[in-house]
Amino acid sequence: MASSDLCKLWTTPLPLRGGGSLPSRILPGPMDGVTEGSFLSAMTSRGYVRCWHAPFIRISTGVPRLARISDHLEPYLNQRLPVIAQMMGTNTDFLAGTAKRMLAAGAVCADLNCACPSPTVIGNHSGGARLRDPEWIARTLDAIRNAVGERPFSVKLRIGFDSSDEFPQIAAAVRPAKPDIVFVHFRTVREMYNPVKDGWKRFLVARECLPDSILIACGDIQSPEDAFRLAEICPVDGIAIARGLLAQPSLLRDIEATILGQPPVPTEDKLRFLLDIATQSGRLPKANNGFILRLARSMFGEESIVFKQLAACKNIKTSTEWLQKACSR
């Protein structure tokens, strides 16, 4: 298949076993602490996203009640969108429990995650440590299939803990379960994020050995040209972005439209996404200017005067006022 036209297919739904279906394949990665609140709305309100990807619950000492996952995925499932909800742990039964329930909440696929590479995660055994077993994945993958029979679940990995050359015998332990979707990110555990060489050429290790996978790539992608370019090395399924929406929210959306030939969403409107976030911010008792700097940082960096300017602003609401007036210009 030619790049192009695997970019089309990017476009169009995915279908999910049980009769569901994501509406595209360039989908929204799970961000704890990010993809929630203002952020959250402001994506949907603006068309950004079509699906939400929600960060992990953690699962230790037992299956969660029903509610209390159903308080987890409500802000997500309050957006009208389809939800794939993420868990992590380390007990089998837990997790496939958890997964059943997780669909029973309203989400369209349970997610497991064996890719986190945070230190804290790591040291509890969960994440991307569980790469280091491949033997528990079979595991818990087949456990979490029996579970959820005809309903969706997907599972999130690495590339590998140590190396690449791991996954080989991590790809041969998610086989047997048939997830639905595997997302792939091309770095290792022990890489963190940080930069890789010729990283985004690790993906054909993971097509050659899930070759009848729905193969998600995940890391890296912060334009529609990286977009292009991932296409043309690997046939992969599709794409998941995180850290690139901070710099761009509208990327996704810009990824579609340039893909079938339509104008991107304009410059302008960054300002106008930092309003929202800042009016919405701004109702809430104890809302102050981090997180808008923080966007504003990955969005403009710290030389722009954008970022200067609202770095000045002594709260969100001289914050918001300084926006409005740049939007209204």
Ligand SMILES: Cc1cc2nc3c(=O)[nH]c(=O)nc-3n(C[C@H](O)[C@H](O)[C@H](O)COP(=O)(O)O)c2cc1C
Contents of the next structure:
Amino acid sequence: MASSDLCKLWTTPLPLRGGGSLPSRILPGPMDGVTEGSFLSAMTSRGYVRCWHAPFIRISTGVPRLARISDHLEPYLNQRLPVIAQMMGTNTDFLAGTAKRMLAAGAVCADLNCACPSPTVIGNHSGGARLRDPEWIARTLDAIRNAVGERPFSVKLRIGFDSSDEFPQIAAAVRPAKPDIVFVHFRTVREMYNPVKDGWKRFLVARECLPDSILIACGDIQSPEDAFRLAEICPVDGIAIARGLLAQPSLLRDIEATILGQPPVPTEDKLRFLLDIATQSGRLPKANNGFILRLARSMFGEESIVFKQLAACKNIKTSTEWLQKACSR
Ligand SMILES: Cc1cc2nc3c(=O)[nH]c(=O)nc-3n(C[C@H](O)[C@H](O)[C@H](O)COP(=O)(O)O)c2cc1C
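To complete the pair, please output the form predicted in complex with the named molecule; the form predicted on its own was given just before.
After this comes the whole thing, all chains and molecules, with the earlier chain placed first.
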């Protein structure tokens, strides 16, 4: 398939087991501590996302009660878009039971995180540490499949723990359970977020090892041009973008628009986006400037006037006032 046709396919719904679907194959990546609160509503209200992938819930002492899972998912489900729920842990039975409850709580797909590289998570043998034990992955995905029946589930992987050479064994563990989606971040756990030369070429190995799976590529997609370049390198079934959304919140929509020959979102909207977040955050009791500054740095750069002005603001109230003025100019 030509890469332009492949990209067009990415804009079409992704069917899931049991009759559900995701509206597009250009997906937001989960970001613990970022994809929450005002960020969710600012993104959803603008139509910048067509579904959400919730960050992980840690499963350690048992299957959480439905009420706890519902509380965790509530901010995402409130967006009235399909939600992929994610869990992380080491106990196969707890994870299988949790997957079933996540679907009962309203998620369209239950996702197992075998990708997180955080030292704390790895220290708990969870997240990316699970890649060291492909037999566990096979057993756990099988248990999840049995628990959810004809409902959808997925797994998020990195390409290996120490080395990308591990992927064939990891993929062999994933294949029998036939998850609806396999998300693959091209870096190994050891590589954390370091630069990797020709990293996207590693998707070719993933594609070869998972020929019949829906393979969603993750990592370093920052622009519509990146999406096209990736499609030329490897015929993956879709893409997921996380950090790129901090620099360009409209990125998923801009990629779809570029593929479909439509105009991108005007860049002026970036300031209004920040204003929306500041306004909403300001209503919370413990609101502070931290998240606004983080976004302003990603969107405009540390040397930008926007960042410097916001950094000089004492609190969220003065940030909001400055943004209101900037937006009305
Ligand atoms: C702040 C932050 C939090 C993240 N939280 C999660 C998470 O909860 N679950 C997950 O699967 N991935 C998580 N990720 C990984 C991203 O979803 C994504 O796979 C990774 O950042 C690579 O994609 P990117 O280059 O587009 O950011 C997180 C990444 C960041 C930067």
